[in-house]
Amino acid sequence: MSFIKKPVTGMRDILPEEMELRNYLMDTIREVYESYGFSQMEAPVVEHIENLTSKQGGDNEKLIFRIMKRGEKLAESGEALKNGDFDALTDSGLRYDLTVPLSRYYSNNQAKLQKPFKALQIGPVFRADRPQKGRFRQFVQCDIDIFGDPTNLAEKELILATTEALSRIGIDKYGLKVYINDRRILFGMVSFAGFPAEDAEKILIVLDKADKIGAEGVDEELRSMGYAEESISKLRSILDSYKGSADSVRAMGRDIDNEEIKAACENVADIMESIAAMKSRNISLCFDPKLVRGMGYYTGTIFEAKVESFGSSVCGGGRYDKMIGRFTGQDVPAVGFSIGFERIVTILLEGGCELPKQKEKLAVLMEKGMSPEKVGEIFELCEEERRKGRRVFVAWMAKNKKFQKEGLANEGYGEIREFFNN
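For the sequence just given: structure alone, the form predicted together with a further copy of the same chain:
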């Protein structure tokens, strides 16, 4: 049996150069979030299969990496197998986001946590997506979540903290825009426009395609699904009439006679006005009534941040007040904002990112055959340089020394010292 050199399908090896950027980004994001009072914690990457297949995870549930049972438990599931029941073979899987494990974590550790609990998580998640450019099956997310605050103070903090983190790592210059909506506005519009209530989810799935197929594409698809032209026009009219500013949200709340919509508009407008009032910050926050976030667990506010020049969303989040109750029987308000770390890395690698000044790098090359005593002296010298804060790389002189020195220079070794046998 010979070994396989490439990583598993859809996953990738990270080279040292990119690792430096990633570490800088994660350290900076962590520093910013901690300054907002968020505490980093960690949950395992493996989750109970029951927690991953609750039907709330949307499309992600189809993409779970399932882990097989072991030993006796595996043997016991043999019967189920004969009926083609593969699910009986697994008891756990790799998490596909950080929200489900965090909710389990919060439910499990509530008594020991701050109130409200402001969580920071940076870690890998796993989705068995069809492999494509820029999309990997193991990727990092950076999430902040606030548990225990039913007011939109939490939303405001998440938006302030996240935009500050993105600004600090240099995303600003690519044009960062945040979009906000509310699930209650989505459901309210669909209901107000006269669509059947039980079809709301289906209709929102179509609306979610707006970025890809355009407004006409959405309307066409709704027509082809058999919905009344009147409802389609009414919905289109609402979407066109109310978007952008806090005033437009307030107008929607005034104009549309639907209790859910009125409450949600008050919520969204208030958040937008508070953010706009922050003069020391220059946050672009717009109301987007057609913003749909795929997770079924959102209950209120939803938001998304996009980088203009790249057209892709870099962060997403929302309120999910009914999640903890699924674990404990008692609901706890929860709202989070997740940074798509890999997209950020891609944007910065393509656009260029200036890392802060690194430590000086010194390379020490020794001629082969150097005596142990001489090597020892050189080692002591290196230790001294390290105490002065330099990174010191020691190696034997290569046969092709010119090539070796060029390589070192390319890697930022500003000084190369050579030691020869006497």
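Positions refer to the first chain, counted from 1. None of the values given here were measured: they were computed from a predicted structure. Throughout, rigid core stands for the largest set of C-alpha atoms superposing within 1.5 Å between the two forms. First, how it differs from the form predicted on its own.
- After superposition on the rigid core, the Cα of residue 371 moves by 2 Å or more between these two forms.
After the form predicted together with a further copy of the same chain, can we look at the form predicted on its own?
No partners, no molecules, just the chain.
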């Protein structure tokens, strides 16, 4: 049987030119986040299947790459397979995001970690999704999370750090806008509009489709589910009346007149006003009452960053104060913001992104058959150039030297030195 040279569907090979851009972006993002006091850590890409299927990950739990049990444990599961229990064959899976594994990591190591703990994590995640432009089955996420701070100072820092990172890599020139909401506001809206409280999650799932199916599509789907026209109209009125400014959020809190909703609205307004007070930054932060975020683990503030010209979100996050309690029995305040790295790369590549000046590149071509002594002398020369900060590529001369030199020039090697036997 011959080997297959193409990557597995949904995966891809990354060529050196793009890899250079990716490394630059990761280094820049990491540098910004570390300047805000975030510490880089790492958790395994393989996670316990119980953690991944805990009903916290929304639709992503349908996209898990499961890992089969091995050896005797797999053999012992044979009877379960006969009964159609395929779940019994697996005991772990590849992580579909960084938040669930990070929560396990914090639960396991919190005694050794600073309080509050400001985590920085950059790594691959995996989803058995349908591949399409800008979406793959293996992709990179860049997350920052804060554990142990119950105040909205954590949200403010996440927004500041993430928008600065995106600005530093040049994304803001494409029209970057951050949208904010609160899960408590969402549940309050649904209840205030007269929908059954037990149906709130179903209604929010429909509302989450607003960007794809539009306002009319949302209303029509709610009608098809049998809800009263009065409730649908009232929800639509709320969504259309309160959006944009901090004053609008506070007005919603007054009009709904529920203490929990008032507190949530005040929390969002306070975040917006603190960010707006930054004279040195111009961050576009808007209240969006239809912002849902599909993850089941969110408990409070939620936010997304969108690039207007790209038409979809490039970052997302929120507060998940109940997650750690599922591991330890004791809740710990937690909030995070995640950059969708692949979408960022796609935007920059399509926009003709140019990297800042990199190290000067020198290519050294040697004629074949050169003596060891001569090769050693050339190596010494290359070492000296590297100590000066240059990037040095060494190779034998090809038969088609013109083609070889053209290729090196295309890769940014501005100087090419040739060494011959005589």
